[in-house]
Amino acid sequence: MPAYDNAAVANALDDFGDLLEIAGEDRYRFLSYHKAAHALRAWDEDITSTALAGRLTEIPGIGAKIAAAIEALLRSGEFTGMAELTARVPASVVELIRIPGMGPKKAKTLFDELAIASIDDLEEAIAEGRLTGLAGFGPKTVENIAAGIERYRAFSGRILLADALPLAEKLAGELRALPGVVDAAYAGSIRRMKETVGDVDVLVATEDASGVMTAVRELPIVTGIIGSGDTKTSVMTTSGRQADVRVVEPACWGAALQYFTGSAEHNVHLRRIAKSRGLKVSEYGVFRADTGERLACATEADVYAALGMALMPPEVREDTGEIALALEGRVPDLVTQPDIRGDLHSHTVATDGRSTLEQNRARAAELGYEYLGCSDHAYELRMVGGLSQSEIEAQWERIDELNALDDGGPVLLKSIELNIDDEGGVDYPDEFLARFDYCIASLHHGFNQSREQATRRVLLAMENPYVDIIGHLTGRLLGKRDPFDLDIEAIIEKAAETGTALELNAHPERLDLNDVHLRMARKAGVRIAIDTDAHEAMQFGHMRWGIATARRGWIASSQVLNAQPLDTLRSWLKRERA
């Protein structure tokens, strides 16, 4: 029986989805494959599991057919109804759609009109202008879609680390289950938990290199050898990707998890210290240099201490001042998951979200929350349902009510998700901005506006008194979407200087702001809100992504909004300050 992650899956009801809409079908249909797809990302459990105890449909937005289908998938690798759908739409046209600027009714349009199955169907297309006087497809439309193609390439070869982390995670267990293994763990980027990542890595330590090599090549979420050697086999696996799998002695094991995580730049500081001690350094282990007699490293703190260095976490192994921190015998305070409290950001039904007030209360309940936010859309984004006054007047009566409960439900604070306008404005007049608890404001259009405006509508946007947080700030969509081209020094600056808090937005596909922006923020004093941007319940659980990122960036919770007491975080607050 094939093997699959939590990510493969979620994959293939999207694409499941996406064809689906692509060849026409019914909308609530292809949209209920697209709502599992995002509920199973969020799922904390390994959906193997999950389904061998029956209780798929207790995963929101999965229901008996869906769950019939993630099960014919689990056994045998078929996805029910997809050999009937790719009959009449070939798979490849899904990946169209993954083209910034393509979505499922162009890629229909090229399919119907045109017989443009794959990417490089459209290349030639465009290459040979077949694409002139197609409805929907204007010269600007296509030289989008040409320099869209040339992003998504670019891009093609790297995985979302939410997609990467439940594949290395499940790749390492079965691992860590053979006889003979004495312990697996993921390392590369992967473990310093970069936004995206190449090639998945995963070391094992054993005596019995042939016969883990020999299993891996027959594990179940294998579907093909690229090349096997005495201690590395690579393989293709049931998500599509590549995985490394390198074997190594138990008694180098803390060597060679060191050298196999941390980046080329730290590796090679780590050599040059090594050398002015006299010390040779390698994914074999640490040696005397005349003597060539190995020192202890069993344990990664081993190699550090051969070293003179502390132990530092995975994620900040970059070369980014770690080192010289570790040799003081000092490592980062660095923020963890149970130091957070609550979430500032998220949506519901009353706009583009897909779960209401009351679910998302109950999630954050489940969770331990002591308190959460709801920052809906503000009036002027109308295309999701934006908010008129006298709608958020009327959420908040309910908010009141669910507040009174007695039943320890964490406290739902007033909050709004405003638009920052092409002058720095916001939707609401300051005497409404004033009975919000706090409120977040986000660029959402102006893309291809130039450094100098979009960061001058920032700065205006931190002046207004009532705008707390900055949201999601550069606006990128990874491998869909370019940042916003802003002047960071410039914007971290006047977040210092008007107390304004800036967010690091945990959905995987954003982590925005990025590791190098939060170590600026950090130095400059700048607080920040560590938001999931929920639209969903189910995507609170997407904070674990911020967390590694704010990590990377050497975030400590000292620093974090959402990581204090409520009566803290309201003193924190701009408003109160102001």
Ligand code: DGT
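Numbering follows the first chain given and starts at 1. Keep in mind that this is a model prediction, so the values were computed, not measured. Compared with the form predicted together with the named molecule:
Rigid-part membership between these two forms: residue 492 and residue 392 are grouped together, as judged by which of the two superpositions better fits each C-alpha.
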The other form holds:
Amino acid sequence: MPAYDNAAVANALDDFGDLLEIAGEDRYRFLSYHKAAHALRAWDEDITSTALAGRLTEIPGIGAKIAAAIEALLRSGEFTGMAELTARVPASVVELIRIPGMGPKKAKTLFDELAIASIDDLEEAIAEGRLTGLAGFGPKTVENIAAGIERYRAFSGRILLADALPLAEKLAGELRALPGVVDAAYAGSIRRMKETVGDVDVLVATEDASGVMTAVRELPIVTGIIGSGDTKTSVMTTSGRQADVRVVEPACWGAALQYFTGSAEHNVHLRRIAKSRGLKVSEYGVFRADTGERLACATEADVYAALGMALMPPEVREDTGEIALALEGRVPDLVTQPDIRGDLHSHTVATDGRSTLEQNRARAAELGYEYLGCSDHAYELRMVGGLSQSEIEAQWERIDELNALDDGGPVLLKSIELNIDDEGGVDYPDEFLARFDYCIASLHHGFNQSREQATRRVLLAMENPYVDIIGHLTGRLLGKRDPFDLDIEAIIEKAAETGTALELNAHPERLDLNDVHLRMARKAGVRIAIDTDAHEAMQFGHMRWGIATARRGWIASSQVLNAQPLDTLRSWLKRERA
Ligand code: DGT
Ligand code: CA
Ligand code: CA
Ligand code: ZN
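Since the structure above is the form predicted on its own, I would like to see how the form predicted together with the named molecule looks, so please show that one next.
Below, the chain from earlier opens the complete complex, with every other chain and molecule after it.
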């Protein structure tokens, strides 16, 4: 039975649902696959265990039919009926939907009318002008699709950290269980928690290299072999991702882990320093250049100590100043998950969220949060149910009731996610804004605006005394949407001057501010709110990706709004200090 992780099954369900839609199957049928994919992403237990126990239908949103389909996938690697379906619509058609701006409807039209069955086909058709006159594909749309293809190609091959890390953990776990294996761990950009990763790098410590390489080729998670040698095997996995597995000497585990964690830039800088001290450093250890004597290799700490440096967290190994600090025996002070006392950005069913205020509160209580910011969308975002003043007052009444409960739950804070308009204004009059505990303001439209125009909107919004936090500043969606073109330096300067905090949005596709912006904000002393922007209660778990990115940006808990007790948090708000 090939081993799938939950994310891989969820992706397969989504792809199959899309394929059914493109094939013209009825709506109820293809939606049931998407619904199941969504449910599975919220399911904590390993899907294979659930299936083996015959409990798939216990997953909310998964009925008997889909359970049978998942079982077939886990058993055979294919959904029942896959062959008949792909005889009608090639599986490659699904890749069209990965292009930003393309949905199943458009893909269906392209396939039905022009037999376009892949991104290559589509690119060719655009170049030859064959989309001209096709209903729903005006010149502007075609232009957007062409740009989308370019963006997709630039990103493709890279994987979101949130998709790669579960695979890496699973692979390392399977390797650790093999006979003769002393240790196994993931390295590379995953260990550095980079927001996207090129591939999955896993190290195995063993004395039996050939035995382990053979075993790797036969792991349940492996679907194909890309290359296999004495100490390195590259494989395709059930999630469609490549992984490199390297065998290393157990006695020199630390040197290998250090080397293959990288980054390459960090390692290059280390080698330069080693050279200046008459030393050599490689994946086998630190050596004296003259005699070749090995000075260290057992642990990472030994390797760095032999180079005269403190051991630094993987997240900062990007050659952005961490080496100079480590040479002084210091490491940056970095925020950790337990420092987090609450979440300041969440949505409910009152707008486009899928959980109620009560469900969000219950989840926040489980996480041990002291407070939870309820920040639904404001009026101007009416297409997702943006709230009127009276709707907000109704929500406040409920918040007051919940806050009056003496059940140890978190304090609910009255907040809102305002929209920054073209003149830097926001949704409600000042008198009304003053009644929130705090306000977040975000850019939600105008992605094509010039740098001057978009920057000006943010700068003006920050001058509003009731705008306490700017949400997901650049608006990027990794692999899907480019960021706003903004003068980040000017914005950070203004944030410092006005005391406006900037959000680090923890959604795995956003992670915005990014590490580079965060280091700038750190220097300027701008406060950071690490927010999940949860659209359902389970997404509070995204905090993990926010913390990882904050650490990559050298952010300490002392600079994080939601790492403070509620009193301190309140005293930091712009409105309180005004
Ligand atoms: P990725 O996969 O593109 O997200 O980034 P990495 O950092 O995982 O890069 P990858 O997979 O090519 O290599 C893994 C690690 O191995 C890398 O972080 C550092 C080390 N490494 C690989 N190639 C070189 C190299 O040519 N020079 C040095 N110094 N280190 C290297
Ligand atoms: Ca890698
Ligand atoms: Ca690699
Ligand atoms: Zn939001």
